[in-house]
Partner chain sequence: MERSLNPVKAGGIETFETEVLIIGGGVTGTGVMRDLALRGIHCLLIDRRDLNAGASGGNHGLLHSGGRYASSDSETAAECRQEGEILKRVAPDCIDDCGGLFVAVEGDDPGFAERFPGYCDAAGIDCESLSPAEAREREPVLSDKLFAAYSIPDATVDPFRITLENVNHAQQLTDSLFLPHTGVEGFEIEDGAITGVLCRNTKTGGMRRILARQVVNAAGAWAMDVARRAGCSDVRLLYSKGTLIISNTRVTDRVINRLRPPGDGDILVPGGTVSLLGTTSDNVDDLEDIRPTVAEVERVLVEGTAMMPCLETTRFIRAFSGVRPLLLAQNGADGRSASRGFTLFDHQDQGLENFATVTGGKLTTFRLMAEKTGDLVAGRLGNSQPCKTATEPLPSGNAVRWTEPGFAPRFWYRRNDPTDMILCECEMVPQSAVDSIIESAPGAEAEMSLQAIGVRSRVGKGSCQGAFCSIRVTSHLYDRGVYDSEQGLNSMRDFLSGRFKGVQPVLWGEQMPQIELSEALHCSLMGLDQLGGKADEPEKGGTDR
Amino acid sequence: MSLKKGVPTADMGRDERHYSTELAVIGSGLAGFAASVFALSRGITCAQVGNTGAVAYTTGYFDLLGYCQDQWLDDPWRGLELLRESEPHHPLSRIDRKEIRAAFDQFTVALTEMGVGYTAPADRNHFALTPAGTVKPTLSVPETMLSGIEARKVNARTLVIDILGLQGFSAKEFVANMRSSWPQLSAAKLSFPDMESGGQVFPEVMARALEVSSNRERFAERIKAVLGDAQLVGMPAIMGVHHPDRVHAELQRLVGVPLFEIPTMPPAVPGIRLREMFEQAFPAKGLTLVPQQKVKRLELEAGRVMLYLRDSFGEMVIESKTAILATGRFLSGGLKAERVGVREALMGIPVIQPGSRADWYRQDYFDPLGHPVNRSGVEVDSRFRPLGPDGEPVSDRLFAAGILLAHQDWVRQRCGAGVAIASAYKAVEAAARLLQEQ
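Structure of this chain only, please, in the form predicted alone.
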């Protein structure tokens, strides 16, 4: 896939294409995209390179901090104080509360402006709905999911529907697991227009189909046929890939009651929405985007960072004044687990990790303390620069962000988006300071 946008040099006519920028973001997960949002808002010329990333595997919820000191958190901001007391090296413990709030505010506003509406971060966590019929604490949710969270609080009469042939989501399971806290739930199954055979159907296919007005009208009629006296309707997250708020509003108008989405098992539509929105909106804002590619080599030189990669058109070089490493952990390939230990995949930066493989896991899989290997990652200084073997920054021009960072167990602590967004904010801030000084 070819480069989108950019500032080519005279080398463009040769086999090797050469691009120049002020900041290169390496990684296309949530931290990478957040870094690009913050860089563009500061007027920094920016290039982003990354493979598919893990965004498509998210529920769309943005967790700040949901679990700390063996308790679920209603107030994540108070949770940050507890975290600083118990885990001072955690990435979130090293960022000022005001900066974390500013990062979330700026990021969610940017997403809403780009076409996927998100709730403004507030003082309390939402207890958001999961596909299994449980709840999880999270700070910000897509607007298409908010009414379901509110309906549970007041025990509203609610119908949950699922689709014939859809795997990974069951309305009956959702209702059975949720009924103790939400008694006025009921379930129904219906078929999606033109997909009535009973064969497997996929959320992404249905979401794209609902972007067509005639399909919305037909689907709304099927919902109305099973509506009964329900005050709201919950459904799998299939309300369009592009402009979901528009699809949501139109479906609500057609059905006549509020509708809300519930995430399905990944890869899920809310994550696909984010990925496609970023890939479409960023080049229009001036970002140099190299999607679905990985940096093969990164070299730190005097006054610049050189990124080497290759796509279907041949060799490519991006010359940048600064760079942010946001390559994720094991799923995204930022970290590699090998027999001799865990290593950082691109540059071999030292990784904070247990002393031996025997110490990676505890005996009990469900140990409440979690597993030590899940806190592996790259150590950074106060300016979020990765540290080398001597404890000094690898380079003044290289920064790191996201779950690549050490000292956090993002799954167990429900803080993945918090670490990604807040650390990206700090990394961009530090890069901007360096660019300004020069």
The other form holds:
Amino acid sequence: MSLKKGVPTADMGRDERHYSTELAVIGSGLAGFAASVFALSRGITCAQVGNTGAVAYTTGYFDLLGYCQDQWLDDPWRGLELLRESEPHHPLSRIDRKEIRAAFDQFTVALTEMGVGYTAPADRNHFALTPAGTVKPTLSVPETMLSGIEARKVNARTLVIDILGLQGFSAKEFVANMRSSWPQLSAAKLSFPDMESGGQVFPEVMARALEVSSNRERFAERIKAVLGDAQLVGMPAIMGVHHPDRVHAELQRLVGVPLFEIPTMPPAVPGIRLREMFEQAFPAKGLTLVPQQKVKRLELEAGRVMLYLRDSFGEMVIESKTAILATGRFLSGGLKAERVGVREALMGIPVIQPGSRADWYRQDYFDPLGHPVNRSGVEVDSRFRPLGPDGEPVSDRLFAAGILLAHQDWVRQRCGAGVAIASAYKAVEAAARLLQEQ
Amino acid sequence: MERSLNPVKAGGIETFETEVLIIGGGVTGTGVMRDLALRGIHCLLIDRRDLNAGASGGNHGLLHSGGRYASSDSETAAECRQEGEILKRVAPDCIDDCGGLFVAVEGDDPGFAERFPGYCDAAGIDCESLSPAEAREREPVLSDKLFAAYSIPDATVDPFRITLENVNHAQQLTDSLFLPHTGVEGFEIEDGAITGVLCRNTKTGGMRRILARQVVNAAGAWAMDVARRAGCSDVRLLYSKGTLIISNTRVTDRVINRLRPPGDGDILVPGGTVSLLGTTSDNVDDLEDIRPTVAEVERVLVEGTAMMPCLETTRFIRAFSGVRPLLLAQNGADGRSASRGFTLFDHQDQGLENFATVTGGKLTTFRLMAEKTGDLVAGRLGNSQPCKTATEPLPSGNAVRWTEPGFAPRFWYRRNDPTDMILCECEMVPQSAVDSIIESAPGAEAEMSLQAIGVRSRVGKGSCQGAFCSIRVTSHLYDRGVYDSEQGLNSMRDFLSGRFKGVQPVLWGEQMPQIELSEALHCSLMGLDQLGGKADEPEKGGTDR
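Same protein, different state: after the form predicted alone, show the form predicted in complex with the partner chain.
Below, the chain from earlier opens the complete complex, with every other chain and molecule after it.
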């Protein structure tokens, strides 16, 4: 892949490649991508490195805040007020609501412009559909998923299809669990063109196949054959990896009724879409993207941050004026859990955490309070600079964003995208201020 | 004798009739069931939960050579040796005759190590002395601080497989029946005999009455409770909780025992593709909410690491606890020194002529326990058939092979059918395995849930501990029409809650990304933390493997 543009210095004679930039974003999850989007829009030169984090595991839904003080939130903005009362240290309690909204607006607009349409954040949460036939409160959803959410509200006559060989997605399951709130649902099973053997089929493969018009036509014929009097059709999220909105529109035209996607279990297409879109769009916007490589070492020097990493071409050094740590939690490797405690993986920044391993988890897996270890993370000041052992910022030029931040439980509170996008916005803002001051 | 497999339903109570009612679906109860069926007797086996829900599912699966007890209890040691030899003959499919080592490391008592061959000799156990170098050649992960080692004929047994095979064979022989989720509420007693047993279906709440000529209490740690319900005060048990941890891969070929008197963390037992490190021993007062703790895990790990330093960095995927029912001797003994022997109570002196309780004992001696019980019960029924379990091979049923680690992948590769999709990727359990369990595994007459499939297969037992396969199997069950309401999600929630009891104390290192992903899947994607539905009865009395 020749995605690395950047500004190589004169020192090209050696194997080591050297880039310099104003901002280095460490981490390729939602927070990292959001930080790059915000930095680019401010005209900051930017390099982004790191393994693709939990993006491949996303439903595609962008939650701001779905659960607070024992209740589902219809109004996440009101929820933020509740959160501020009960959890003043929560990252979202430390960011102004207007700024959160601006961040969501800017991010979803950017995604839509880059080719994956997202709904603009509104005053209320959507109650979005899950593959289990349950619903979850979320703020912004892919355009390909919207009509199903609307159809449930009005009990529209809807057919849900699943696909022969696709595991973990059963239309019957969806219908059985959704029936009480959406009686006019029915289920059907289809085979996907050229994948009729009964063996396992994969969402990503089908999504890429649906980018080809002849496959769309054949698949649409199969949907029409079982359509009956349904007003809408729901299906697993397979409507293309690139330009899903175009695939969606084309399929709808062929079938003749509105269609919508329902997320699937990972690795799922909505996350793959975002990753591939960023990987294509960012280099075109001048960003130096080093995907799938972990930073081995980070050194803070006077006036600059040095990142050392290596890929299959050899050593690489990124010299940056500022850096944002967006390395995620355990799944993405930002935090490491050892028998004696949790540590921050890259620099050993102090981690807020429960007193001992015996206190990490509650006894009940599904305890609505969530597990204490999941609120572990780094502490930041008002400029989103991580704090060192002395309670002072580790550096003026190092910032942190995303679920690496302490005092939040992104899974149980349904606030993962909210924390990622809003804290990335604040971290970039703080980095921009520092760059301006100099 | 007239008996009805199909219950008669009158006044809201289902009535079942059988010759012998057996209470407790562990290895002892199912052993009694098969023993009696081999004598031509019809049995009805009930369990408050499911097969192996107690100590039979919460042990390390060691088929004792007797070496562990040679120093303290020569009689039990000899019993273990004899029974081990019989089981290796009649049930080879359920056994891995892997052999075992006893090893002493720096700090252990050299005197004990020197006396060990003498103890074994007294119990008739083969014991070969090895040099430390020879021992480390056989098992390279052993500590270099080893100073004494002996080879003994330990083996391992799959406790799930043997239980399922027992039931399966009894069903074939006399149409005997297993009813899961059936708990004893009370006994109807007239003129010194039990005339009926009232039970509750713990899933539906419905009542069941069972009419039997003989009643056997094989309820393991719960045997004292059951006996008391029948008015018998002669069964006195000590509850000893033991905790073990399971590694992601098999650490040694052989069973590794610490060459010293029994203590925490003194044994590592292979179990197919994994290893089990144990065990603790702590007396507990009651059987509710038995779960492994972080402190217990640390204890076995610290001790185990002294024998095998590699355990320090081994990936563990699960812990579990079982409760040993130990028979209380007259002098108050503790869990380690109390007898591992078993007792058969005929309850004659308690004024009952058709009730028997068998408890105590060990996995290794279950067949002998069943034989003694079978002799008593058959005699009371006037049946003069001798016990056949010491010679009659245990047949292998098609629907009950799936508990063996490594069997499913072998089956799948051999079958080579691309449409037979893998539902559990860690353990490679294919759709056809789940289908055969639903159709014909013991207990299939009742509703087959994800939990029930978990007991009868390796589903949920690999490194992801059910994170993905719970979703895949549930979708498959909905597709097949096994579920048609919210109950499938409730069942998945209960299954995952049950798995978590064992996962929680070994969460560190590589298991942390796994559990974070699990929570994201089960809560954020599926919404299981916010289900409105009613949950099943919480798991009690131990966590299974």
